[in-house]
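Single chain ahead, written as structure tokens, the form predicted alone.
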Amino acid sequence: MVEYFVRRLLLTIPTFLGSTFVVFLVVQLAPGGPLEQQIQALKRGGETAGAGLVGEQALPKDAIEELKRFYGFDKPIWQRYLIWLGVMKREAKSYRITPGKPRLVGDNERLILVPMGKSFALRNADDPSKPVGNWQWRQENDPETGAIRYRVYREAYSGIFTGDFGRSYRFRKPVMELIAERLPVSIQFGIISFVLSYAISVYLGVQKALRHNTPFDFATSSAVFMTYSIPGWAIGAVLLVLLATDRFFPIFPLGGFEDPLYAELTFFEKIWDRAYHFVLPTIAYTAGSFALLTMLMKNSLIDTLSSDYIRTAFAKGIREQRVIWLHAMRNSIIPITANIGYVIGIFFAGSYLIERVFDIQGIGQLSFEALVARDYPIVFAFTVISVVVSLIGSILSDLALAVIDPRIRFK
């Protein structure tokens, strides 16, 4: 079994890979990336100003190659993908210099191109002694005249390998700094309904099981098949309809985790609050997987409890009680355990249209207004965290069933 756990863990490798690059792939070639809408801007800006230029004049070429350099535009698209990993080395730093002319590349250091023969060398302008690091030179064609220029660059890893995810294009922080903030309120609700979901699912599918074809069995199908045709988001506007406006029964707040003066509230009285607030998401996150999960169970139940042993557990006398919760359950969990991984990555990657309905600002949201945005660096680090998250639940679902059935034996 350990043999098999280790594939499973060097299989994640290529998986993750091929997941990622894909998602990167079509994010890349999609219209209206951040390249597009700062060009336009751009444009706007200087007709705006009374340049008197329309179309491609507003914006030199020039000016677009920069654009082009500064997002990363102006390499192949798999050149991308590996800087994105991290793989490949980028340029941290990039400035214009004219030769023979000292420039400020930053922290107060002054670099120069100076004359040796033919071509040139790189020193620094204030201590020709002194080293000028990992800064390089190269040549350019300026390309709209085609003039020879030149370019001082200094190159580094930065990619998500080494824990450098970028900088947000719309907030102007760092991607990691801002999923650090909004990370913990999904996670909460993440674990509150995976808990409620498996808690309330297996008793309810129980109480099915054993009173199958019952007016109990086909009110709470009814219940049940409702809740599972009917999106969770879509749940969660009804529930503020009903129990948050003023028109029907203004129960709960409209919105958001917490009272605008949570910071003053006691101990007791944050806690009361949060859990004010969590009622309404959680009833729309738990709301599809409860649904799904019950009939799960109730059926493995069902399966379970007519095969022989269960019989004959029930000939040699024993309490029903103990058969049931003791001997059938095993058994019976054994689907939904499989199901623990999917279950896993819905909940602690966040519902991004769940938390919009509420105005809850976690993760979900984040990464659908980045996408709605196209700020790539939010977008492919939520990528990286709904891969990474399904395919560890992938690998806890194969260990609780080892766990749970002696039975299986992974090869």
The other form holds:
Amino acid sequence: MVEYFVRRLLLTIPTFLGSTFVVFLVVQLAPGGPLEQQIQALKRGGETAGAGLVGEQALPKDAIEELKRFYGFDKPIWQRYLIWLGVMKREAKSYRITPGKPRLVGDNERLILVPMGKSFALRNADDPSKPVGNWQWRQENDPETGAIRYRVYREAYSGIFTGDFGRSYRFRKPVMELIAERLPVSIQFGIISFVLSYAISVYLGVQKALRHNTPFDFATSSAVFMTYSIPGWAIGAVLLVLLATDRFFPIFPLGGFEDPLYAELTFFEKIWDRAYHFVLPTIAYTAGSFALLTMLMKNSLIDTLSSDYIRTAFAKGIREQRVIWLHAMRNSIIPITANIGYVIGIFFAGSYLIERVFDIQGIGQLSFEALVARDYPIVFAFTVISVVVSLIGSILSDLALAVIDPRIRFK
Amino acid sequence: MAHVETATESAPNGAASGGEVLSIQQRRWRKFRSFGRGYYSLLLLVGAYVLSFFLPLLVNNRALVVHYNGRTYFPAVRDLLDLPLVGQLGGTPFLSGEELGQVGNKSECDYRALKRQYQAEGKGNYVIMPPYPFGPIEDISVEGNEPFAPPLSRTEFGDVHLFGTDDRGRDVFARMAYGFQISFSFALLVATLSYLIGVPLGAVMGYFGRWFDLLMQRFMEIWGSLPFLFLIIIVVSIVRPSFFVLVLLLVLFSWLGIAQQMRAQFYREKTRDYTAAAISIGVPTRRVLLRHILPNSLVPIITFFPFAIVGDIGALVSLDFLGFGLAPPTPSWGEMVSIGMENLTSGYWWLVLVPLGALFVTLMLVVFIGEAVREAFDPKTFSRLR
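Coords for the form predicted in complex with its partner chain, given the form predicted alone:
After this comes the whole thing, all chains and molecules, with the earlier chain placed first.
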């Protein structure tokens, strides 16, 4: 059993590499990337500044080179992928340097290129005896004039395996910081709706199974089918129009996560404000998954209830509640446990539609906007997270199954 | 599976239907019809879909018949014959205003104005408009159309916009109706194509197994862990896709579930005795696959078909809502909702509620059908023992 899960975990590695590479390829090969967008922006900027005389030549090759290096586009795609993974060294820091003149690198380190025979040597400008660490220098040609110039740089492994997801092009901030800012909101909704959808669907499923083919069953079926068939965000949009706009019943806020004056509220007001903003989005989140779980619960309980051991339990005179919740449930809950991983994936991946409808600044919105603006580091970070979540989710499903059903033996 | 169930279940069911012997398909059809909700949903949906092909004759800004100076024109019929992929069988539906007597109008004829003009002239020329005289694409550039007109509002010439208009003055009812046709055709195509890919692939994987199965499973695992809505958005933002390209894009990701389901079925069925019997009497492999195993493996995916449709319609509407679906000005439900949501505080509620109402009704009908199909294919009868 342990062996099975270890193998499953190991098998996620090639899958992870495969799927991230596919996304990497698609995103990077797509035209209109950040490089092109920056060039466009520079040209536009040049036009407004330079009285409309600037055309294609406006952007010096030097600047393009600089952009390429910054975005890593001067390397073939497989190298970019390896660098991004963090298994290949990248030029983490890179500065132009003029021989004989000190150059400030990093926080307070100054380097100088001193002539040594035909070549040069790199020294610490303030204290020549101090080692320069892993700083290196090289000679290169100015792409514009072809003149020789020099550059100091430092190589390092830095990629997702070292925990470095890069910096956002737009926000000029480390991606992890941005995600950490937005994640709590999404996680709160995820957890609340996860718990709610399981709680509701187990209870409702049981009630529906016990009252199969009664008016209660038919009435709730309609509600369940409705939420099953309609995407959660659409339910959210309808609720917003009906329960938040002035036209109908303006009971709930029009969106957002908290009141603009949230910080000034007292503790209890804060709790109330959160709850108030939470109601509609939570319904939208929950609706998506609870229908499927409810039907699974109902059908599997119905199956179990017609089995012989339940008849035996009743025949022994055990109370109905006990038979249902202790004898039948143990077997009936298996199918919905198998869905845990899937449900987690849904909350994660499908969230940006709901976040967009309710204008919640979660990671869904962040990644969607990043996608539109081609902010690659965020897009990739989101991909990594969602791939990892879906992979772990499926293992978690198996694990939950193994825990709850002692008959299941994975090989 | 179904094979085995036939044997065990035929006795009580056959007896119940008064001694006549019914094939399993007949019994399933009878059982399906006994679920009124599902059966009538099917009739309604099929009816609505068939009707939707005649939408150019029912909901259109082009006239059914124009009689002008002794000549008769049928612009709406030409619209009807303007088919995707095939082309304009009846010639172009475009007729300029000048051709029909609207002086100085070289662009498309405004038939509603033409009707008023002929009536005023009284020269015996006439225009017969479709029952609902607005088209899905005509916008504010046509005289009388106002943006964000509320439902049931009249234009200055007395024509009623049943569900109002959108930001560009396009009629919401017309767009909703055409949107139904597009969404449903889209979902049918995606579902059918993904079945056509998924079923044979899954069958081969499950039956032959070995390296092909192993390789495909790894591939499917990678493919399945991709954030697919995300990828579609990336691709769509590069190439503004036509209807068929978008269909293919969705098929690219939706065949997966079918193939997995089929693989599991074939894997199980090939170990059954009847398969062994068929192989041992020398039935060729192709026949074993197609005649023996396939019919017994189809039940779960047939019952899944309506739910696949539900998912595909939902996917299209979601993509349109994000602005990464069909290229404008294609009538689409999702696009209407996104316009409505952008102007949420302005109270253009009909832009959200009308298309989503249409979506709700359509999907509910499909789910009702799906539920009835599932029940009809399920040989188990509910019995509770206590």
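Since the structure is predicted, the reported quantities are computational estimates derived from the model, not experimental observations. By rigid core we mean the largest C-alpha set that fits within 1.5 Å across both forms. Numbering follows the first chain given and starts at 1.
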Per-residue C-alpha change between the two forms, Asp127, threshold 2 Å, rigid core fit: yes
Flag for Arg247, CA shift 2 Å or larger between the two forms after aligning core: no
Core-superposed comparison between the two forms, Arg182 Cα displacement 2 Å or beyond: no
